[in-house]
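As a starting point, one isolated chain is supplied in structure tokens, in the form predicted alone.
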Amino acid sequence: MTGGLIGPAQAVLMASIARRHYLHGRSKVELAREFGLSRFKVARLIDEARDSGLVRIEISHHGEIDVDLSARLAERFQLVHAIVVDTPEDDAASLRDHLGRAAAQLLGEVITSKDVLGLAWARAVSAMVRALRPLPGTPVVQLTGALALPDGRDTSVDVVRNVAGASGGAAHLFYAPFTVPDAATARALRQQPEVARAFDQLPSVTRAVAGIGLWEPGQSTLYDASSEFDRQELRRLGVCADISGVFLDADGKPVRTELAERTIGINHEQMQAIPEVIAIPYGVARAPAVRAAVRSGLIGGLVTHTALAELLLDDE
């Protein structure tokens, strides 16, 4: 907490513990074991939840975060963090801004100077960066090359440079496209000094932020930027979701694709090694991709909105 305000991660943790304690009769000892905390810390969190007004007759939170739905989502999918924003999805840009602010608050709350932050470009990640306050000297690593976008908005290079510039941490970035015409070109680019240096930092990344795309028109920036041949080929292979170029089927299993050999970005094994990848999915149409992502075990945190969270809980 900062300045007496309860951050989103703290609010969800308090709600999760309070929910189990007051509604399910779980003891403080049981909760301490489940959450990996001391019994005294659990007792303190329960007291804070009551004193702050988070717990009255029902679990509530003054603000746009639905802490009860967040706690249910975290519990169902065994997530480190789940933040559900109570906002409509009728305007995609506004929705991204709301989720970006919530993700920025979460990251500002949990990140420390000992962390290394990985950033993979997505429109929601870009919205988060615009709302992010300076981090405590945290190094920032670029996870993917740049996509050429019709609207000319910021790229993966920009988001890394902006976060590192505001925080004073080292920026491990590179100038390379996300996809290239053939695997030989991709291999050559990965060996370029600035690309190789950035990728050498991947084992040190402790937290990363990415988007989730559904492999359908208008639901994935990478899909929209790909050739028709690649779109059809990945669909034939059963690709349902992409997380910054990591392709998954509907069950969350990785799919080997020729397109992946032509990308300049993080791969499945490297993403799997990151302790917590926070995704910012939005739009109920992307529900199959989000389900695939949480089933994959790659995702440790979600920042999303009410309609998508309810659909995930209802369908799973």
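Now the other one: the form predicted in complex with the DNA, given that the block above is the form predicted alone.
All you get below is the one chain by itself.
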């Protein structure tokens, strides 16, 4: 025949063979015998059926999680874990709840008793902790000082204590603010025994959970808590994202800031040494910050929602 176009008989034959192969799991040799063709012919027909789009293979949703999008996200950004929750972008609180539950599931699944968990402070992390089931005796390390929030609940200290308590693991926590007015105070605080002990644990942390902030009003708890001077100064330095006080520019490169000197919390090098940092970003507005975070190489896991995930995959 002409060869270019496939006729209906050919199409149906391909469909018939493809159906038995893919849906009933018959081997090509078997089908060759059955149809009186060589196994090569059968293989070619199956290939053609796939290439021509006659057979469509799709990875479907699995409950709330869009596994296909998750897999693509993980693949694209070389992530160890990616979870995309298929939830509409309602208000931030509901989003945090959904992502928090998913992150809790993820953590519950991957954490073993040999892990050491680091927890930074972020509202999404608090949401995760609320949904978290007891872990198998995992020690928990506090990564950042406490940030004064209007409601005053669920500080970094509470979060660490709760998780460790429920898990029966050691809690490495300290009482200190996230930022202080001058570098000297910060240095002094870092030498406090309990702070120093917690920080000594950092190299042993195997997994950590953090939020991602965008250096804009209302997009980062740290931004909102900072002085107008610091806000401007960091913007001037090109700060785009903050991951629990670790500042990055839009390309994900670390930015040295004077503010970091006045911070009681994990720094860039210490975070880089953690095998897997799981971030829980939400809200399409924060896309530039998330982009920076994944480019930085600091992030090994991402728990987010459909809209943001699609935005991340679209560009570049």
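The term rigid core refers to the most C-alpha atoms you can superpose between the two forms while keeping them within 1.5 Å. Just so it is clear, the structure is predicted and the values come from calculations on it, not from any experiment. Numbering follows the first chain given and starts at 1.
Novice: Superposing on the rigid core, is the Cα displacement of Leu13 between the two forms 2 Å or more?
Specialist: Comparing the forms between the two forms, which are aligned on their rigid core, Leu13 does shift its C-alpha by 2 Å or more.
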